[in-house]
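We begin with a single chain expressed as structure tokens, specifically the form predicted on its own.
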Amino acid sequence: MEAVLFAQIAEAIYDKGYFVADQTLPLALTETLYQQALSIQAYQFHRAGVGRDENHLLSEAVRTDEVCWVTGESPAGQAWLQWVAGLQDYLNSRLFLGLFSFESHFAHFAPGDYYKRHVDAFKGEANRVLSLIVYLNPDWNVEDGGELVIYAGEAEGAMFRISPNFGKLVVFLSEEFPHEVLPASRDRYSIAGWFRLNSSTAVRVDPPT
């Protein structure tokens, strides 16, 4: 099955740029990623903040969630990353992306949170190649709130709108497609990764793994 998927991913990706998805992960997967989720506790989270290492900052102009980065140290973790470098390696395969690292988070938007619009790679820069994300809130309501808003480039409408129902995955370009994410009334869960070039030099390491 994880095969069928893959496939379903690359020729999506490389027809339009994105996938998205209800129930695609094993369930016991997503099942694992949820409990993991609501068993961080609360000094675990860290706000979230914008840019990389010396450009990072906190910015509630910007978003006000919260994240826990993906370490593997956790059985959930191991799984997870163990389910990403499946995925890695065929879409190295087929697409040639050249896909090096992968880094990820587990994402919590308590009852008001949101995160502007934006993009998770800059034109030009080689760092974050392909975004991924699933969902972990069992019985979302469309009142409920919270979808994930995805724009056509620098198009200033809404291209379509993702309610974050619990098990559904996107994957997109990251350079290619602005998006925000909108206030909910309840608690929402994610956890999302990038896919990374390596863009190492000969004074600096990028990414570090």
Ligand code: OGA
Second form
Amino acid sequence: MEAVLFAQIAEAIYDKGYFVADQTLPLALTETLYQQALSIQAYQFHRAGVGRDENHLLSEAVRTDEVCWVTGESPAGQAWLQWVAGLQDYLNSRLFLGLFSFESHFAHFAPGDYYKRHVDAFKGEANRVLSLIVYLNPDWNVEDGGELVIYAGEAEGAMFRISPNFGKLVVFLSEEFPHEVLPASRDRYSIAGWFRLNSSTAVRVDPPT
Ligand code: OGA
Ligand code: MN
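Alongside the form predicted on its own that was just displayed, please also present the structure of the form predicted together with the ligand.
Up next: the whole complex, starting with the chain shown before.
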């Protein structure tokens, strides 16, 4: 069903390392995720952390958004994880990426919130391989801000800016592209997720459960 889209994503990742497209997810799924994002109560959102240990002291200067991890307990979460599983299977069979597990969260940026330039994975300790973001903001205007700025590499300038329009999907190699979220003048909702490699050893379970 999603064969064409998955093939486009695989090709773009293989060629350039990233994929960006409008309204790519099935509309019903996007709607469900949007409703879920809106229905998450304030107490279920948590101040986002930075890094594996979610260092909250350090994070303040870097990001100010709040997040709610997807557990798969809600029908919306289940539908999302099912869609992602299809993509994971496809990318593994097509690109041999060895994607092993997936984690994701809803994110809410209140007006003025930001997430400074960062990478989602560091070279050498790479277990986050592929980053995925779906935007859940109907009727977003360029003047509302909140763009995702993607840089071409570690020492490179901005490659492009992406407005967080409803249903837009962004996929990129986690280690390769520094990126940042600019402040918006409206509430900004998204779901962000990461495919990981299996980097468990006999003495360390990764990712921790
Ligand atoms: C992230 C992130 C970008 C966005 O959560 O790591 O970079 O546009 N999000 O929300
Ligand atoms: Mn990021």
